[in-house]
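Only one chain is included here, represented as structure tokens and corresponding to the form predicted on its own.
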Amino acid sequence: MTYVVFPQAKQLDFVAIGRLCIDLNANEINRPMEETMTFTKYVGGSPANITIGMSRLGMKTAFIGKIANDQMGRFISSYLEKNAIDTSNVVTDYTGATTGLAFTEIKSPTDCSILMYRDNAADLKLMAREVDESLIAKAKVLLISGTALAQSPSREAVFQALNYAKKHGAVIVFDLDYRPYTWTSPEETAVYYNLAAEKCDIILGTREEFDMMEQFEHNPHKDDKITAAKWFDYAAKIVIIKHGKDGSIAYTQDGIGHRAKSFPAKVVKTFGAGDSYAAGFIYGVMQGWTLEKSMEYGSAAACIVISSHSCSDAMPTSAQVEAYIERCNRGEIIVS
């Protein structure tokens, strides 16, 4: 059954708006940050990672965002271009804003944390008037993420992008991507997340992220069906609620909860899983696959990324995802 119809007569498959930053991943794993001496630099930010993932899967992509006028900003722009991502609407900030940094700590495969430096971050300086309507008009899909809603003027830029997407018939995907350190209060977060989610066709988030959005709702048992049902009264066609190692459930307007099998992985770190899952899932849905097959594809993509040191660099090609699924089906990847 087809739950989302994508406009076909568009030049671009996918455009995202939001956070562009630098990930500095610890090279000395299995030790705390205090004892870590060296890091490897990668492009980061959830919407950036998802866009890189979509490009690696063969989609025609573009990004809307703002970078600092510094070496890190130029590194980000160059990396996106090398990954065949249209950067014509990646704007340079000249007010002295800096590139956001994320230092990652890998104490163990399941004990990972991120130390963020987001003061005066350039990506939050994107203005509504800097969002290129013509770029969104050419796109089948617009992806927004929650971090970009945290402050003005980025917040207004996202809502302007949403208005353009609605105007030109793009399918809108909301990756909740909740980062509490960028917000002033849970109530503020819930208000703006809900206002954005009302306009979106596909919403993806963890159970904890949806809990955050339900500050003013009555759902004491954190019932997934109640959570998903609310959004079908607005624009949503698919709501995915992720439960970590317990898997994900995709809810649809007909009340069905779709589940798919997961795959084993030799885990190096946990971050990046959500971004690669989102890219794989969106790609599958755009191919007209069933939700179950799309979810499995996303799961396999996530397994590849969490088995690697990086997030953006590890985003897989379609050939790599398909090969991984085949290896798992043959029992070649077994994690005890």
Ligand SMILES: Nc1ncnc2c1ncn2[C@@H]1O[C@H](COP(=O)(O)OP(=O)(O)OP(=O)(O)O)[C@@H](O)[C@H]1O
Contents of the next structure:
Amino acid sequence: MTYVVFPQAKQLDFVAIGRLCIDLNANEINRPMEETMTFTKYVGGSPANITIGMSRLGMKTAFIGKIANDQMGRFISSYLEKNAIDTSNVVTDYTGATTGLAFTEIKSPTDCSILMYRDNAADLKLMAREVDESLIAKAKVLLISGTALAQSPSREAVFQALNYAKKHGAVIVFDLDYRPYTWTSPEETAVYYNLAAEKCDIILGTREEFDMMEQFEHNPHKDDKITAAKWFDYAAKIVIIKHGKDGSIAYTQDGIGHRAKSFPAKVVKTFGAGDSYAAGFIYGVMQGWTLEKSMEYGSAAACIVISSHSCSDAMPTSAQVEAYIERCNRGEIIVS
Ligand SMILES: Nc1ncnc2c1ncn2[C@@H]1O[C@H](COP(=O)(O)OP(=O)(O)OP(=O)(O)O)[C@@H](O)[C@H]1O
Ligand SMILES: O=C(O)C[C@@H](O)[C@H](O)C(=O)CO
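Having seen the form predicted on its own, can you show the form predicted in complex with the named molecule?
What follows is the entire complex, opening with the chain shown before.
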């Protein structure tokens, strides 16, 4: 059963818009930030990570975003280029904005948090007029991510990208990626998330992210099926609700909830799971696979990333995902 039809004639597989930043991941893991002395630098930001993941899986990708006019900004653009991502629409800020930094604290494999430095962040300065219509016109998929909606002018840039994607028939994917620190109030957040979600074909988020969007609605038991059903009255064809290590469920317009098996992982840290899952899942549905197989692929990609130190750098190739699934099937990954 095909739930989403991708415009196959287009030359670019995937373009994402939004956050490009730096992750500084603690080297001394299993201790609090107060006791952490050294960090390793990686490219970060959820949509950037997903694009890197798509590129590693062999897709033709591009990114739309804004970087600071400094060494960090140049590090980000050169990393994207090394990963075969088209950066022609990654523009540079000249107002003195800085690159967002995410210091990650890894207290234990299940207790991780992110300490953000995002004042005057360059990625949120992207303007609607800087979004290249011709790039979106040639893309099969546009991915938006919620954090870029948090402030103007980046918010308008995302809505402009959505207009172009609709005009040119790209499939639109919304990764909710809710990071409270860049928003001013829960009401503002819910309003803009809902406005954007109305336009999207595939919506991916955690239960908690959908709870945030539903704060003015009646879903007392946080029922995934009720959550998903709302979006089928708009543009959605697939709504995925993620539940961490308990896996995920994908709802389709026919009311069916599709579940896939999840895999064991020797977890180093939990962040990055959602980004690698998104890359693996979108890759799968673009190959014409069943939702179950695509979700399984996303889950295996997520396991690889959460078993690693980084998010972006650990994004797997197809060979790595397939090898991981085979190792799991042979019972070689045992989690104590
Ligand atoms: N501990 C785990 N063990 C195995 N698989 C996991 C684990 N945590 C997450 N996953 C896989 O990754 C998918 C996405 O994880 P999760 O629901 O935590 O997303 P997320 O909250 O968006 O991630 P992130 O922490 O990157 O924001 C899950 O559906 C599951 O397949
Ligand atoms: O910007 C953030 O919120 C942190 C990201 O850079 C980090 O890579 C992550 O959280 C992955 O999902």
